[in-house]
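Only one chain is included here, represented as structure tokens and corresponding to the form predicted alone.
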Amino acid sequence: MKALVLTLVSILIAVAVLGPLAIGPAGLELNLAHDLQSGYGENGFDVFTWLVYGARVSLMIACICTVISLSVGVIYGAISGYVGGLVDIILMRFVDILLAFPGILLALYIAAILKPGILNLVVALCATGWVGYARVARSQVLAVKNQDYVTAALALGASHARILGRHILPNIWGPLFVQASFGVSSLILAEASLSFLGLGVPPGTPSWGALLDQGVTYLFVAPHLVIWPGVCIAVAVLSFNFLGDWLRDVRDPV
């Protein structure tokens, strides 16, 4: 199982790094003659050039929305945690107001308001995705705040934001790991969801869901537009989720 996740995340990020550097943009380019024939798409561009670009868009957007998330939460909710009484009530209550929404709708509709692009993407897509990891962060910082260790550091005049930076944090991130690795393959989908609908990433970007769109429009006439990034999309997800059951079998092994 090891070794099937770690092979399967290297080549996923091997192929997102290295892959554009290697084969280079020639296959992006419109080639007329080549319209939707087979491994080509619309206008004649190279459908695994952008199956290469794309996958290093997708893993880009979920890696940086993953890093946002992850910090503002864990920062949120250790606060929250640490601080506890009215204002962990008040911080919590914020956090179950946006877990009423659904966050691929949410998402939706942020992205909806604002014009394709990465960056409004990034912020559609971060502005529920930190709620998970502010309740982790707190549970977690609940469980250890009363530790002897935080006590003696308390006992030794330590301030409290020493105390959360040197004592705490590091001994709670081990389920936000875990977290992080499920919250990618998400993003994944999730990317690839709302670049299906148009709201994603600016038009003529490589992107597995933009692919999707387009293969749609010609389902009958070139089924390799859709069969090809959708078997992208799953493996990617797929790949993370197992990289997530396995950090989380070596954390709890019973």
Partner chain sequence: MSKLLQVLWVMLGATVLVTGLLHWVPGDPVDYILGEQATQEARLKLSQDLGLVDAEGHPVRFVGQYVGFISKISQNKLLSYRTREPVMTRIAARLPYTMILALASILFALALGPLLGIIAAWRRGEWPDYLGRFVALLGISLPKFFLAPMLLLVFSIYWPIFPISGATDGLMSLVLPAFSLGFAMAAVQMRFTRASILEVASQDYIRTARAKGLSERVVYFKHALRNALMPVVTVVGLELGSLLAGAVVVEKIFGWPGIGLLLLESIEQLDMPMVQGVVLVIAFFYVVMNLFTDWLYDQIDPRVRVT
Contents of the next structure:
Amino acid sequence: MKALVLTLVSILIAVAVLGPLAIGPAGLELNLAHDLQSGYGENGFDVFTWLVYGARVSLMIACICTVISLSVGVIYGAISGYVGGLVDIILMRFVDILLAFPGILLALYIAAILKPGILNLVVALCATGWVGYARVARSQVLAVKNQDYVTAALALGASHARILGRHILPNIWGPLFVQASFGVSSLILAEASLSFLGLGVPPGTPSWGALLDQGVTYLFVAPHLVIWPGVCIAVAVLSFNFLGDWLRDVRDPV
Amino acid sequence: MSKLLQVLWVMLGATVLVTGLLHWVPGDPVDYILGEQATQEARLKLSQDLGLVDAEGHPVRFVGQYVGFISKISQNKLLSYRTREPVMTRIAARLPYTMILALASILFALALGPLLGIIAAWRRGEWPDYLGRFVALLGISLPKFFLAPMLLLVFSIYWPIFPISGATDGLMSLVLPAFSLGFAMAAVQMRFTRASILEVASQDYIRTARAKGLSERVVYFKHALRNALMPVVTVVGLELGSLLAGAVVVEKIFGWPGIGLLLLESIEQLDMPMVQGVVLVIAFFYVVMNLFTDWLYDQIDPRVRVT
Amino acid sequence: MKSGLGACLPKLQRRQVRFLFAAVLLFSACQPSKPAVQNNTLHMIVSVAPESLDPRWATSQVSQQISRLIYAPLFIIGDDLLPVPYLAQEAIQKDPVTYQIVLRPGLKFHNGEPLDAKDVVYTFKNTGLSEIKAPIESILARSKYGVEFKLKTPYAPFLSDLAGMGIVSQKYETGSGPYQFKNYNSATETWNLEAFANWFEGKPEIQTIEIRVVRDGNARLLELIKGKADFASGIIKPFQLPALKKYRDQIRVEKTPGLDYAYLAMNLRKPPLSDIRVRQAIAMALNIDPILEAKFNGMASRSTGMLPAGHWAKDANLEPPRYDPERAKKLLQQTGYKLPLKLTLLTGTDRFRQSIALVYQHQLKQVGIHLEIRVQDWAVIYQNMKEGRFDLYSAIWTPVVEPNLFDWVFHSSRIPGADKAGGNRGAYIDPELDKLIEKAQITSNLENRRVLYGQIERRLLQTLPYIPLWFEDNITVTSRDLVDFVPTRTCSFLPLTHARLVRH
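Right, the form predicted alone is done; let's see the coordinates for the form predicted together with its partner chain.
Following is the full complex, with the preceding chain placed first.
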């Protein structure tokens, strides 16, 4: 399990980071002579190159969004859990509102009212992505805030900020990391979905989801445009899910 | 009762959010819809349509905008920016398609998932178990927008059995969309059922039943199964969100004329009132369905009842 | 009768719908109700629903194609793109502004009523179409079969304009075409038309035409492959044709040189596109021939202007803008604009068109123009171009038959505004061209008109308000069961009246 997970994830990261450097962007240039030929996509770009660059776009967006969502979520959730009382109730009622929108619906709505572009895509995904982290962080804070070392620190006159930063946060990272690796996989999926729907990356940007969209249009004449990006997305999603499973098992062996 | 209050609060918040995002998002929605070179008259007219300015052209504060939006949508006077027909009328016409699709997917998942889970648990460690788990893994990892075109390639193009698009061929049109949408839920159902049967099977009362000499089959169907099917309801609740959001993708691929497709069409046409209407209707259904599954869960398992 | 009838004729007034209802009910009552012979039904697929079948409100191409089957016009456009008498027997031009149209005797509407001069008068007095641009002063029924049109000013393209309008019965709003409306099923989006026994050329061989809307491109291919559709005109794209190769003994693909003019329009209201050098640079930076080869599999031909090759008014000696990226670069540098020059292109949501826009983007980048592609729904683009909110857009004029279209598109009086309609969306103002257009309008000698239109096209190539791109071939895909169907350049459905179905 461990070997498989680490291999898959490192291959993905290697492809995303080094792949574009290794093969160069020549295959992304349009070459009308190859339009929709086997191995080539619309306007004759090279599908392999596109997939490699797509890995970079996909992982980059997923990682950036995870970092932002995680930071926002942890701060929000930790404050809510630590302060408690009315503040907690108000903050959590707001989270309830965001949870009223199923799946990527809210991200889709935000992407629709912003212009298509990578930055706006990140905004749309982060706007909804932090909620899960906030909930986990809050429950973790609730679990540790009444433990002896915290009350001791408080008795010694440590400030709230210091307690949160030095005593509580270091002790709640575990579950958040597990959550984050699942989060990367769901962000890969969300980015691909939005790009597939034409609400993600701008036209011409290499993205797995956007390639699948082409594949559906040219289903009869170029089915390879569906198969390969689909396999890439499935493998990437699966890898980070495995990573999450493995991290959870490591932390909490049954 | 408190649940109902919560639903009211959440829907209130959702409407504020949906109208507010259009208001607070950087950039003027009017610029976005009309482009930067719009004439002053066209801008004014659209701003009035969207409730951003009043009849005299003075900007309306957000509270005023919000009240205007709610009063229009509740009287079915919120009009599509493109067709000028009431948004809710249009949504009501398309909603049944989405409901049929969602219902068919859930039924499909409920028929297939638990069955596979039971078989896998029963033949634990044997080939049906491995096969079932492999299928479940596929179900969880294959995105709907990959699964659906693959199904089309195989069952519409290579073997032309099912129609490729539209909802005009009755049940035949429903098969592939429902399968694409329900497969992930079926996979999760399978995993949960399998896990909970194995957990129940290791518990004392089952061991006792076995020790009393009851046959393996009786033990399974009488004791283990009854307790293990509880998660089915949980899973429907858990997966409902991705099902509703996935419906947008599936409806696009199969040209299924539900509200998901309506949402995408309206986004393309920059028909903001329609987009807002659809988003709110989907959110409303999601919240209500969640309430329903919570209630159902309480009915089945008195232990988790919360007052 | 399905309740969807009202829906298929949305723009009719209530009263008219009621009449139509009554009329259709009357037919269904009169006809013995025997099941349609399956073998003699032509299954036609279209990509969008016709918004109206009434010739006075049918504006989209598919509406007009179907409408002509039900409401026959006085003239039709022949393959030489000149008007040919249809319901009319002949047209006599008495003086520059007076036309006497003589109808064929004995014509009948679908309900059995005779068609005569008063119906023609009624039709043209009640038209809501912008197609009829002729400056009509008065229409009079001179005799049972004679109609006199008086124009305000001489207007040479008058008879072609008459081809744009089917004749409607004054009393019952029915038509007199080779097919009559039978029913509409809103659930399946299907229209059924039935052969008209009293059609003046004799009852058509094909008894029923079933028209079904299939919106998805892949689904259209599948319908043809499965044999569920016999006829698809202009909705199968060149890139899809390889998928039909395997089925060659079952499916026939025919192409005729098309009349649909693809162009890039530019907004001349403001810099930098108001600068002729920038427009010339764009024209020189675009390499069109490889696009035609790769994206259309050669099923399109380069154009030098709005008039298609072989058109009677076409000057065959014109040359399209030459591909010369080096000169384009130099020209742009001469203008002094800061490079890269940022421009926005509006294009529809159709994937295929978007991919072509990406080719433009790539080619323009080579000369220092950054083209942003903005994908919009066609309704949005249409509104934007009417109100002049664009830099460039790519679009198609369908079909270009009557050269007087130049007036609508390029005359300075045709700049659309709040109070008036017009096709001059880029706000092109050229007094010299205005004069040429006006002169061509009142010149009735065909040879003189040809010379004038040649000058107009030459002028437009110099001033470049549009960049001419290409004419796409009409691709008609039919089942091999359909015999004797001869596709026309105008993509008319009327040749179906002479075709037969031989089911294998």
